[in-house]
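For reference, the chain that follows is the form predicted alone, supplied as structure tokens.
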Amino acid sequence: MSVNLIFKIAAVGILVSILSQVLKHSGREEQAFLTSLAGLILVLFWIVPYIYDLFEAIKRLFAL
């Protein structure tokens, strides 16, 4: 995993947090929730390949 991915995740978290707070204070709780959900899904799409590689490595390790 590269440091670049960690910075991307942090940037998405900061952006989603700011957008969510702005939307909540303007009375749009539904859009704030959808923004948070979209940020979560985006980060999950970035992380899923690394989780898959981890499980494959564990499977190879115990398939001695």
The other form holds:
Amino acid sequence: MSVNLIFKIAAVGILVSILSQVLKHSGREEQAFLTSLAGLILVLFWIVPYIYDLFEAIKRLFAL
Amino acid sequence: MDMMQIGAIGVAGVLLAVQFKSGKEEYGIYISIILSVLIFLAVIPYMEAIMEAVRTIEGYIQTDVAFFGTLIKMIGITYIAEFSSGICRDAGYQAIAVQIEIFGKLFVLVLGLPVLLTLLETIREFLP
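And the form predicted together with the partner chain, for comparison with the form predicted alone?
Next comes the full complex, and the chain you just saw is listed first.
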């Protein structure tokens, strides 16, 4: 659960940086920006539920 | 989730995050965010045991004012303030981190005011 999430994020990061390099060198700046944006949204899509769980747990634990 | 696993996951994540120092900074920050979230999610069962102990201690001392409740709330608020300001500092935005910390401190101060007032009340009763 936890470890492969880290590796997934790292994989997306490496993939996006390679893709954007390739697109930059082939002259397509916008596509490079779009791929990094897509990578950002994908990683956020994975991270947000975890952060939500964390804050829910803190609220429950500390009776906030 | 014993200590070895936590240490291993932390070091593995940092090694991965360092890869992104040159090219894409933001992925390093994502990895540090998800790592701190996961490590805290691993510590929650132990925190629940501590909370149970605190509640039993609270049971022994019959105080009308809910000191322990405020104490636990303060711990939670301090933790969230530290967590978010640390992430902002990692990302390189010191000003926002300082703002979050100031807000956390003031909020804890406000929470502590009733306790302070009850203390002063009791002291005033002793004086002539």
